[in-house]
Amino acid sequence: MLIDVVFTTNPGIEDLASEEIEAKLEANIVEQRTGKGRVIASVPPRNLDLIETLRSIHRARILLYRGEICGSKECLNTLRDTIRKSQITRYVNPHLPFAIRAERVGSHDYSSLDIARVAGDAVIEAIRDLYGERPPVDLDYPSVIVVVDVIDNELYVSIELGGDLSWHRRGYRIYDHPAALKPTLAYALLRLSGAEDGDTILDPMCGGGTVAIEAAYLFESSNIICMDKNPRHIEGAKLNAKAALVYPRIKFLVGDATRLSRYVSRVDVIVSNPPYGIRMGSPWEVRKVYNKFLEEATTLVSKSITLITTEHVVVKESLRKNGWRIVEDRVVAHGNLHPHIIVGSR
């Protein structure tokens, strides 16, 4: 028997979910909301231990219910009696101390701490019907979570696999880099960038080495470069390098992204989080740096360079003015921005 879990993701990265889970966890893919950061798989129930290996995912949650609910106040009977009669008893007993997640996105007549108030006192309710009494509640600490989404007309009722942190947040992030990238998205950078190990890859603007980091853990035999101008930033990396366990797979330079022969002669692929206008402070002054920076990557890398930013129009010109070619254009979610994933091929 299969069990149907909800992943969630970076969206914009749901196909690349798609793939780790269906290679890792051997499961099905029930469907693919693109753009909405949800991949629902059917998993054989031996490799739900193998969900935290995935390095795509947020969140994963076993699905006990997924329908349409309406936005009235009403429906909020609904919603008791669906969690009443959904397989609730099968991961909620009196001696599990249980909390309700709630979120809602679009319009309805009622809130989220309506969601979780409704939700939690169905969930005491079919446990003192099947035991005859209630289990213990607790917000801050509990056992078991029961998550409730209603996401316009749909409700989704499920277990949370991992506790309240995100997969994501890697235990490695030592150095909080101001402009950090999350892992999932470095993730993604390396897969579309079609590094293969054995590859030199390098990040010559790495901040706090997420891209580096994810290589490393991806590939055990490439060459991996991790370059910043700031010393600053390269010592951070190196901390959270030590922390992941990867730091002598990677070698770090102190450097000038725009200077990059005086650095490396020859790499297989460029993969980089470099700095947006946005944060620069001047779109002109960032322009100037990515333009320089590829004039002399063009000329270093073998495969392909590949780059998340807002400046993707800028990215684009420069890749074709020295002879390259686009082969992918995507745009993510990164925080409150949506920049693009660019990769430039010979």
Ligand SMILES: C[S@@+](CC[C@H](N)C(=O)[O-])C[C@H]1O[C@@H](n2cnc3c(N)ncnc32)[C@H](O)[C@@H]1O
Second form
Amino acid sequence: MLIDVVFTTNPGIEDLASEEIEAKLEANIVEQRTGKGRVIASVPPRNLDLIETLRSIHRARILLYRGEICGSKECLNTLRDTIRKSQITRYVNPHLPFAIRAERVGSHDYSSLDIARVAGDAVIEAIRDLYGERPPVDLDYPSVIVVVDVIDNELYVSIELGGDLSWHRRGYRIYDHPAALKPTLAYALLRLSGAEDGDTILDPMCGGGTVAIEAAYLFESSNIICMDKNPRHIEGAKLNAKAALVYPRIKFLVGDATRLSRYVSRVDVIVSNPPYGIRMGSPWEVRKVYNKFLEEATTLVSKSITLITTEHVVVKESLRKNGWRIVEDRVVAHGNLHPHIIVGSR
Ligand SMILES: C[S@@+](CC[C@H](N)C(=O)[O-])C[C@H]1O[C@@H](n2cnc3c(N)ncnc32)[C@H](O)[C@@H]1O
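Counterpart to the form predicted alone, namely the form predicted together with the named molecule:
Below is the entire complex, every chain and molecule, led by the chain shown above.
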């Protein structure tokens, strides 16, 4: 028997998440909600443990129910019945403290607090019917988290597999770079770059080292270089790499990406999250940096240049001018910004 799991990911990289889920979990993709950051897959139970090895997902939840729900207050009765009839009693019992986490997107006559209240009552009623006792509620440290999402006219009821913390927030962020990239997006950049194990991979504006660390997880025998002009960020990146247990795999350099040829000779791919310019004050300044950096990079890179940036127009123009073919241009969500991932190939 297969178990349906809802995975959440960064909006814009659902296809890469689906590929990774299929390959690592031997799962069948049931649905990919492009732009919504959701993938539903049927997973063999023996592979549920492997979910924590996925680099492209934020959360994973066992799906108990997915169906329609309307927006009027009376429809909260549908929610109550649905939860009572679901397989909730497999996961909650009178000895396990549980919590409801409710999310609502769209326009409804009820709030997410209403959803949480009705869902909580329904779980208690279902357990009391079966055991004659009610389960304890613990909103701070629950053993079981029941997630109820109402997204427009869709209702999802699921059980959180990884606790309250999203997978991408775990682990190695000892040094918090002020403009850090989500590790799931770093994974996406590396996948889209076409880099292969054994390639020399350079992030010349590496900040806290997210791309370099993800590269070390992904490729066992690649040379990986993490460079930034700010020595403080390089010290931070070293701390993060130590926490990620990949420190010996990465070479760290303090250097200026606009003078790249002073620091590195040939590399196969550049994968980077350059500054978006918001912190540099003037868009002209940041564009100058991009143009100079891409001109230098062209003389050193053999395969591809992959950048995530809001300055996509400048990047595409500069890549083309330097003889690169644009093979990927996609928009992703990153916080409240919508940068593009651009890949230039030889
Ligand atoms: C958006 S941040 C990178 C964040 C990084 N991806 C992370 O997850 O921590 C951009 C970085 O580019 C660096 N930078 C800006 N101009 C540079 C230049 N000319 N040469 C090298 N690094 C530069 C900044 O110091 C900053 O750390």
